[in-house]
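A single chain comes next, written as structure tokens; it is the form predicted alone.
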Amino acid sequence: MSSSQGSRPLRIERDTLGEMYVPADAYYGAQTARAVDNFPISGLRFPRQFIRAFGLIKYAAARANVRLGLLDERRGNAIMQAAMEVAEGKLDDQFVVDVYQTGSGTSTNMNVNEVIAARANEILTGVRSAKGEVHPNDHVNMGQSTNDVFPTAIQVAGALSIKEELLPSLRTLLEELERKASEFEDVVKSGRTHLQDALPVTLGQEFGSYASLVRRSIASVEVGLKALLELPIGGTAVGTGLNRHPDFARLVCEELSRLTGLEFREAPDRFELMGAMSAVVQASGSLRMVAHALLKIVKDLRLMGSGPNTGFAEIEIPAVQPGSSIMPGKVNPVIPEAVGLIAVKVIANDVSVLLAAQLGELELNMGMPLIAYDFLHSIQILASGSRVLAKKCIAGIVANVERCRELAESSPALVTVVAPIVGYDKAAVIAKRVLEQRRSIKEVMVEELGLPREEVDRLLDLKKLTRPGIPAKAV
């Protein structure tokens, strides 16, 4: 007998191997307890999304053994109230196993299974133990195994956590982003290529690029949020659906459907999604799109919002807080380096659930534990990052209209209106005098052309340079 649980109360429970101790006031039994004793590795525990999925999964197998008439009704309710109770955070603090763990993630289903039985065996006989009337392997575990039902949670926590607050947060970033890119449709600036100085665009241009690439996101999302609406439940240990009743799977995807608005049903192979994770990782790599756009975006406005005095100061980030220890009056666009690190950390979780699920063999993956934080973390900081960055960073964003009119207007690069008309090595030529002599490319363009300025102005119209056609058709 053994125990890690300090000068707490303790009361003796047992599983296969013999007894344990566990804290008397605690719901969870001896086969946790082992585990919190085995794997004293990070203090991570699983989020709150996961243990909210077991839970509905507890609670829909329950119900459709009662309905199956393998499980009395006496029982199945006390494990319905109990598996509820977890499902809304109510026992949230008995869930203590590490996220290192065995690779099937045995340690936290059979956590699952005793905090579930100790309560349902404190509804219906005020014991709280994890064996007794209602037993963790026999009534809560019954028709799974924990090869099934880990993954089955990980794709359950995943779709939830998509539908309610990833995708709600990405619309919430689109519409702040298609407002920007209305309102910032006339406001003509520089294009850059390399970093250089290149043909002009509008802001509004810009930020539409930026709403494509977020609708793009959310479609890829759609997509994985669709590849995890398919359940190895059912599969029990090896994917065969030995020791379970032939319509136990479908009653637990409809009861899921019932709970959660999401449309689950049956995988048609579960082998695949036991062995491989393949639709998590699917699922996984929509997140790695979400990372590259908001990348992309935020990598952008850090650029457009240099300065005040020394960058492009082409737009004003929001202020929210000051920027330096020591440099008084400094402010940082500190919401768009917020969601750079999330960005970076998704890419990386992205990576982490790969590998963990290449580290499926034969019939069962044993990267589980990892695969569900790292996915499901990815999908919480992805929610609240988009949210931050629209309402605290998005919205409030001006632009310096007369700056960016002034780069644009002193683009060498806008000699390209007449290269088709004089050619390449001409307008080589204006663009170089441009450079060494520091002149206005209209009065240079006046002089090596031969042309009014009155016909320049026409030609460098700004705003009609930033759409297709070929100004310099009339020269």
The other form holds:
There are 4 protein chains.
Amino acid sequence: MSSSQGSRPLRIERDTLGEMYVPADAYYGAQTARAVDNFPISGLRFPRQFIRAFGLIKYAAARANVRLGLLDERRGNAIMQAAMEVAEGKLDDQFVVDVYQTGSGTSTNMNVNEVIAARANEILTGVRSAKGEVHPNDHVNMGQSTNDVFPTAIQVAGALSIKEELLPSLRTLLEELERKASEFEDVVKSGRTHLQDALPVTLGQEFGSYASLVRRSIASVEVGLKALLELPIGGTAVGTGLNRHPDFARLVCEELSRLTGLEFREAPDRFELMGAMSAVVQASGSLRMVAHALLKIVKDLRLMGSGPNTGFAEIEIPAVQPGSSIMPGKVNPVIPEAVGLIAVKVIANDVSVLLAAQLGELELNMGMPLIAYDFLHSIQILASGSRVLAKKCIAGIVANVERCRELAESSPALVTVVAPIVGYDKAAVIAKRVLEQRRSIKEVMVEELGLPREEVDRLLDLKKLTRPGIPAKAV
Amino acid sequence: MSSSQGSRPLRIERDTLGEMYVPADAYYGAQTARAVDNFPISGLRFPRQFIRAFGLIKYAAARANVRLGLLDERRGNAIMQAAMEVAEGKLDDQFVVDVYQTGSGTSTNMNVNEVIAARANEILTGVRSAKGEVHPNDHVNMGQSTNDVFPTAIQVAGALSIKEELLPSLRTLLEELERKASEFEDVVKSGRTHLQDALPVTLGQEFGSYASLVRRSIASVEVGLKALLELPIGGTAVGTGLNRHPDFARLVCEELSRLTGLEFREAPDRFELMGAMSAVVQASGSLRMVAHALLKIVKDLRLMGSGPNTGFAEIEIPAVQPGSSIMPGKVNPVIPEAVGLIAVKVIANDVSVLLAAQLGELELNMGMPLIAYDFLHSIQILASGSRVLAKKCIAGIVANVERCRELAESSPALVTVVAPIVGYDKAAVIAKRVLEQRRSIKEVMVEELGLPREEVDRLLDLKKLTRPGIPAKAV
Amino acid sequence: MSSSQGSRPLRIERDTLGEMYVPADAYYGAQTARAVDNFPISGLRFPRQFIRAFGLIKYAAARANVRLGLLDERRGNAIMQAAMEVAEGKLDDQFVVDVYQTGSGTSTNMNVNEVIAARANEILTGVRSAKGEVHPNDHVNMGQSTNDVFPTAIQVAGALSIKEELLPSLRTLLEELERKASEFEDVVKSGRTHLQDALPVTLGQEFGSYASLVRRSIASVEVGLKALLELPIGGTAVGTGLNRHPDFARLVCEELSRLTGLEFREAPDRFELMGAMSAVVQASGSLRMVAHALLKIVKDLRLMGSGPNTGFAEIEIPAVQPGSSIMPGKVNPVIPEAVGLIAVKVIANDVSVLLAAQLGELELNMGMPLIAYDFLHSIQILASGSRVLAKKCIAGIVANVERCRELAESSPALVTVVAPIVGYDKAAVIAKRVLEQRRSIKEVMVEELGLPREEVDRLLDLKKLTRPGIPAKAV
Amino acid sequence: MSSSQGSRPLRIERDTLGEMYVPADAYYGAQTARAVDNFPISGLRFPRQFIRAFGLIKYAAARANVRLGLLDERRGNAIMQAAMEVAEGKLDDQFVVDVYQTGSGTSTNMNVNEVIAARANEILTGVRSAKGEVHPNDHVNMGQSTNDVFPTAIQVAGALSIKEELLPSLRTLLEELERKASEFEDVVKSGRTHLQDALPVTLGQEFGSYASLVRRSIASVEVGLKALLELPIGGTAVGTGLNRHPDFARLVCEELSRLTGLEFREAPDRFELMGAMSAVVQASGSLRMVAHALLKIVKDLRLMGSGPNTGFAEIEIPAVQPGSSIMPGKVNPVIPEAVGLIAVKVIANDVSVLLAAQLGELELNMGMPLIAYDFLHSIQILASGSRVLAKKCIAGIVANVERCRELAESSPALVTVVAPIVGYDKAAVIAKRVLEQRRSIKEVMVEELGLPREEVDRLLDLKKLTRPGIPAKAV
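Any chance you could show the form predicted in complex with another copy of the chain after that form predicted alone?
Zooming out: every chain and molecule, the one shown earlier first.
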């Protein structure tokens, strides 16, 4: 018998391997204590959303078992009350097992089972013990196995986070971007390709493309969310559903739907989800799409906001904090930068989720705890990052209209406008002359092409050049 | 003036930087020759599907420009004929630019423009020259820019490959897996979790889960395909569409749809696609889902087929070649292994596509040539790999029914069946006894629980244990 | 003026953007409070080792500035005392800025500067205020910039963690593996290639190869550690060292070496380290080598320990906790599984470090806070994981000697022994016969080759087959 | 009996599974033909360097076996001649097996064995047949197995490519960067952090940091090369060395060293290398370091070369080809862009190598063919990319000295110089004023600080600000 604790008062708990000391005031039991001993790895714990999902599932499972006549009401009600307390976060400090643990997550499922059992026993008898009238395996875990509960909890937690946090944040970001796209509709600026001067665009078109990226991200996340709604619950130990009532899974899904407002249902093939974590891999892939979108956006913003004097200086990004510990007065685009870190992390977490989902074989996926942590972390930071980006950055961006116009007018690529009439090769000669002689493009066009100045002015109406058409042919 | 060629007869071609020698019989011109000089990197060339897509696009563009009155019929028809020859593969040896080139793919677009121009000029005048009556930029590239044509070509090539190769292969694989799932419906075997003996499943359930994985992959790829159908063509240099007719993009999409049977249409936001390659990133993500599915399947197959004498030996994988250069008579699961390599490569290519799509900024994506190569390579190897897996492996798998049954009967996890009546803790004691005393589980159950032998036999009807229900409670 | 706090008593602090409320008992000041407001992202905080490194650097910097006559002793001593308290962990709860923040880590550097300044002011005057006699920028940050301090802190923290935690753990793991390699020296078992029966090896050879992998990992990490010892401190804002004394960096490195026992020195090129985080990228790559080694080892262990009845069952992995929430008596290889999760996470973190190190450009790397967190997290989990693997798993592994021998004898690949005399093709015929007729290989060899039974016994002396040589030719 | 061929004249070859048709003029035999049938996947073939390494190894093996008296001179000499022809590339068209094949690479090893056997038989008897006096397994493969030959070939090919191609290219790049660092020593320009105006640096310092990155890359690759020199040859089927002479491996390594000028030697632990491909994983990691360095360099170059009129325009990158198919006269930094693609590909290939090296278990690595292809591809493109970058880009870069100076002088961060005397907070006030009033920093400093103009000029001597020291304190 060993102990994982310090000098706090202790009590003895038992599991099938023997006895363990646990803190006298702990709700968890022997298996949890053993896991604490076995996995002194990182100190990382699962996030709130995940514990909440576990609580909701245990609540729904108890309710289903009571309705099916497999669990008496006395025990059932106590379990449901305890499970709801877990869902609501009242017992968060009882979940003490490291993220890096058995690949199935059994230690965390047993942590939950033991805490709920002890709390239920306390409700029923006043005695805080993981084994009593309510047993962690026989009653709290009834009709379940870690192998179906754990992936179900990942999916439920992920779906809730996406619905409650990520999608609203992305929609906020979309709105701010659309607002700016509209606000900057008439701000003509130089386009840049290869970072070289190109034809004019509007700042509004650029912000519009960021809005499109976020729109695509939202659609992608919604597909991912849909995949998460089909739950493997009911598969029990190996996918077959042994030792659970034929109606159990359906009832659990109905209850979870009622509790969350999401339309959970039984997966058509539990084996697939349990073995390959395929719904989560798919949903994680949709997060990567968001990361790609955000990274593109913030990299562009940083470029356009570069300066104030040595860079592009096309936009001003709101100052939210002093920029440098050594250079006084410096202000940096810190929000876009934070979002850059978030995007990179989500891309790396997606690698982590995929590789973890390849751990294990046959009837069990062995990467589940890591998948849970990284997948939920990605959702969280994308959600908070998108919201912060929208509110603290995008909303306050100001265009340097004059600077944008000046740069646009200076681009030698404007010569492209006459290519349809003089041909590519001749136009290239004009462009070279402009650059070598550092002269105004309009001047050279007048001179080289013998066009009247007004015609050149008409051709180089920058705003018109930001729309489809062939000005030189008046199309 | 420099030359990239050996001792073949040469001719001189010109571009805006000056003169270049090219082989006298080449269709390509000065810009291509310059690119050959500039990028002596890998020797890799773009695949057939990509050249085909380029040919189709140039054909459709010429047709649109003729219809819009911007290109005369004489030149237009010559360009269309030449472009169709490119599409059909008749000029494949003329595409000589390395994959590793300018990030926009301009060198390849100009290679195509020059080859089509020279071939068109040959058709019109008998002279094989990239610049003549037909000009590579002014006529072949009319209304286009690399910045919209290149990503359009990636999307068209990808969509065609997915439709013509990948989806049919995946459907073939799905059919074979479904056939086996049905064939193995009654083959009871031991489930394994953590690679440890667990409760029974059927081999059919396992193959059914592989079928489900492939079904999900197909659905995922179909979403990816849909994303590819919205084309950025019409964006020209920076997304705005300068120098192309307002109706050009619509006509090109209609023509491409007619030529391919796919429903291409104008993208709602060209800037987004051109800057972030977001449709391709999305579609590449769907390929990763396929890779994940295939990897899971072949890893399981290798395990179940391990042996013949020292492994699981639950199935026999068809022998398609001698297995070892040193161990005579050895036969290995070489097809699943090849598919394992394919899956890893697709996962890595997906990383490549994502990172490449982050090269560049503002109006241009700078990772396009690499994206084209890796994305199309992934589609190709997934398509051929899935077909080979279906036909040369899955179709011929044989179950070792007897071996499966024996192992299933030997699993100490069968004790789980009585847990609902005797409780988890008591059941664990029985399991330990079975293992320590190396006795039959039925025997110990009779002895320890005082159950009649027939009742034990009924409880341990393995086939029944592979379905939902609680045998001990007759549910 | 805004506030990031709840209902605690507050005080006002100022920075160059204006006033901020902070909790009255906080040591941090306005910039920290602003960062808390700006980055409500993940809740993740930097680990102990990182705060420790920051404290040591600030201590060393103050000491250097005092010695150089730039900082008076009164302020210098107060800063040193406060910095040492930070290094020792006494003020850990004051570091409240999220990991996802400005890409330079300025918010964390200012958090440290403000806490040390406030504590130093408290020491000097009894007043806890970030700005007083001691100023966070002018005195605590003297001769420094986030741009050199932050990467220096990553390198110092990484070097300390590697030296104090990772290398000792890896050496412990190496010892246990070497011990087992020696213990299992005579345990002959079947080799497996393609998971198919192959020629015999010893279990000792297998554990020896795991020891070799760990040995290579240690060597690789030692190279990584060496890269970390060259510090960018002294580069200040952009690498040039403006506003620090010419001798400052040397003195800081000397002091850090004295404090840590590691031989830190000035980097030959600060620009390189600050811009590209190249030393950390390199060191992170060495962690990936460890992950690769651990993953290979634990995957093999899981296979060899598969069973007890339906798998390989060549070894027994110590039981450290009940394996299943539903299957009583099940015991799983949970420690190898946890190490599998760790390995995957380290691989993904290495991707994260690399991609983060590509954020930013020119004089500043913008991925630093994420690099810090992920790099240090990888070191920590590898260190704890290796130790747990050594002590809770490897040390207790038991070989099933008899089972190993039986499987080795059953391998049809043993026929390879006679190939040098009868040829590959004939030997293949014998192997086929053995398999088809399910007969003993010795029997078939006697019969087919007309060899005396003793000769066959001599040829198939399994232990001898695990060493180089050609038994059939008595070489 | 099946055939993989078209309508060419055929002959029959045999292996242990039966008969196969092969083209009458082919050197390969039945196993190769079978592999062609089995793996119609990608069309990718192994590169020259790999076939060369295989030829050298077979040559060395034959020579060793002759010296050890195991192979008669007649056969031995024929094999050696044939193997040398393979090494020299004379039979390259005979290596027809796809990269995606059995994970062990057996098909390629047998392809080599068959071609050498057939060519040797042709030399000896005039008959081109894979089985004759010389047998592919019994003689060409004598003392070997794919399991030791294939990884040996990867290591030999990798070592040769690194020595002959990559290191010379990197050294060329280093020289050009050092030359530019020296040339640009006095070109003062604005540093940029967060892409915001910062303190001055010299362009020479920036190029010096690129040189440092390449120096670190070279050192890293040299460590990787060293790892490759320890060969697993001699391990035969499972690492033990069964069926090879005790002196065989030593003799092969000596011969390979003689043939290549590299110091190959027997690996201390063959099992480790064969099972985990650890030497190659390590070497691949060193390539990633190069990729990281190159990517940082080219991203900076693109930024500094942005313009000509709307960007930074601090340097001019040599024009090597017309930049745009639509914008006449545009010139783009195409070489840096190509190097960007190369860097991304190498990063992705490194992921591929790592994941492939995790395929397989126990005595065999199953990712070898993919590892071979991707690892060698990375070396090749890094080598050619570095050389092209050095010669076609770096060597021709020109500094816009005047522009650099103007921007440097405009940076509001110059106020930092006075922070050591007036304090950070006061200096920030000055910086704000400079920006808000768009006035010269010198003017504001004179006015706000009451400093004589000459003193301000002295303080803001930009060149002096690029070196360590505290100008305001005359340190």
